[in-house]
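In the block that follows, a single chain appears as structure tokens, in the form predicted on its own.
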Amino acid sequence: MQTLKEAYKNYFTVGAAVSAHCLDEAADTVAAHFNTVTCENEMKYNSIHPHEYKRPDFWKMRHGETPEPPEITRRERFIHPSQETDFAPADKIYNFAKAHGIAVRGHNLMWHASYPWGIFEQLSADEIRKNTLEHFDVMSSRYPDCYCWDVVNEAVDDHGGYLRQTVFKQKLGDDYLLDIYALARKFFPDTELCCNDYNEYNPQKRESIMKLLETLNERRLVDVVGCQCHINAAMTDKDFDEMRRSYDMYAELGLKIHITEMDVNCIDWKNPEKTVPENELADRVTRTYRRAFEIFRDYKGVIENVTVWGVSDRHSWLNGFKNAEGRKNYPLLFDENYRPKDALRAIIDF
């Protein structure tokens, strides 16, 4: 069986989302069949710049309520974070990717969830801003052969309005990401800058998406769409086709396309009665690759890169995340034991 990066050299990049503690274990498969790759958390600001405030389970608490904020110790840490700094996930999986011939996309430089839920929202505007700058400027000094970075990730709201209310808008006003943007076309002149988010296919807020573009893009402060296609086993051929017409729209706007965050959900969050039935769920993931794939190779020269959110089902997100009954998911292209899956022969074997 042909590789991965094989079988797509004439179509797009094929990339992983991979963590430094398993490294060592998903190596051999990495390099061999992928030729990109995205620290999966390493990278985020909460794992470069430790800290002791954990988030709160909001998926878990009832409509409305809201956990009191903490109390900020050595607030300087957060106006200046270049004062506490952990490189040692982030360079491992960086140093493997340069040793072995491997792309790097940086994944991310601002997202709402990856910062010390109610430590911000008791900084000043000015603080955020310096915070930012010291931020990016440290990213751009310690990884700078990241080829595309994900710069503000998840921005759009996902209930019919227009931006995500964040701490950022609330702090820097509702043009923040104008400047967050500008801001990173100053530290990574000669890097790809990527808006990143997900559900990209849904109608409603595909048209936040597009707003959110065409501003950036006026500006050139865009160069790739990046949809997360987190996708599920029981998608439609209605879903497919708002996934067609979504790469449509996108490529109008004359960006590239990153698939930036691939996998296939087996549990319905909001229905769980809908679950695919676990007989079926080799087969359903098998078919819902294969009809995604097929449709990423017909937009051959838009599509850059296609990077799947993990390398072995052992480690998906997905076998915790708004799953209480803590059933096993079977959303990547090897099994726990790092095993080819139909999925992977099926996309591989047009």
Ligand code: GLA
Given for the second form:
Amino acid sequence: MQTLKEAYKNYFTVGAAVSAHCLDEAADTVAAHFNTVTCENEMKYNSIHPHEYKRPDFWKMRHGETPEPPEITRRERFIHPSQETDFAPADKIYNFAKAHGIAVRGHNLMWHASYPWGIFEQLSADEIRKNTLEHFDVMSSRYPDCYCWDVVNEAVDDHGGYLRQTVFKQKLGDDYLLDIYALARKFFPDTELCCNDYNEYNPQKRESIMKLLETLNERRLVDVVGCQCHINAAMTDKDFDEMRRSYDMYAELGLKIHITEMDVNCIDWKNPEKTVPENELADRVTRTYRRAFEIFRDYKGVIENVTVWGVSDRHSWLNGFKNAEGRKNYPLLFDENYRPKDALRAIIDF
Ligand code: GLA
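Instead of the form predicted on its own shown above, give the structure for the form predicted together with this ligand, please.
What follows is the entire complex, opening with the chain shown before.
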């Protein structure tokens, strides 16, 4: 069997998200099949600047139970984040990639979900600006060779509004993204800057994504649209059409596209009755990969990179998450023992 990167050498680079804790067992597969990697969590703020603040239970918060904000201890470390860092997990992946001639996608410089919960709400706008500047400085000094950075991850609102209400928007103002992307340009002048989000083919969300891209693009602050592509094995023809429509619209802006976090979920958490029955799973996942890659190949020249969100089903976040009655998900290209799945064969033999 050909490797994935050989099969796509005339189309786009192919990548995988990897985690430091399972890099050793995934290393041979990654080196054989992929020409780029993304750190699954290791380059996010919370990993680079570890702290003791735990995120409250997500489900309780959804039901209106919001705990008291934590008390800030040693406030200085949030204003000067270079004082407390742990680079070891990200270094492990970055150095592995460099040693194997694999390019690294930087993920990410700012993501509302990867900051100590309840802390930045208690900082002033000026303190947050200092934090951001110093954090970007730290990242550009330590990881100068990422060929692309996701700048502000998932900045767009999910419910038809324009921008997501985050502590950064609330403190820095509605135009905060212009400043953050300009700062990224300053620290990473030769690196592609990417605006990465999910549900990128949902027509309502796409409108907001387009508006943000236009605003950034007018000022030359963005180069790449990141389409996460966390898709579902129950994708319909209409969904696939919307995928194409999204790529057409993003490409019209003159931007490149990266598929940044692809996986195929078999469990519909919101509608368990739509969950794919066990005996159809493998086939549905294979068909979904085949179809998505047919589309990606049609956008050769526009799509620069396709990254899958993990290597083996053993470590997918979709198996770690609270899924319907603990059912198993099979979202990736290699099985629990790193054996190629039919989904991999289907996208290699086209
Ligand atoms: C988002 C983030 C990723 C990852 C996934 C789930 O899509 O961009 O970094 O955390 O959620 O694991």
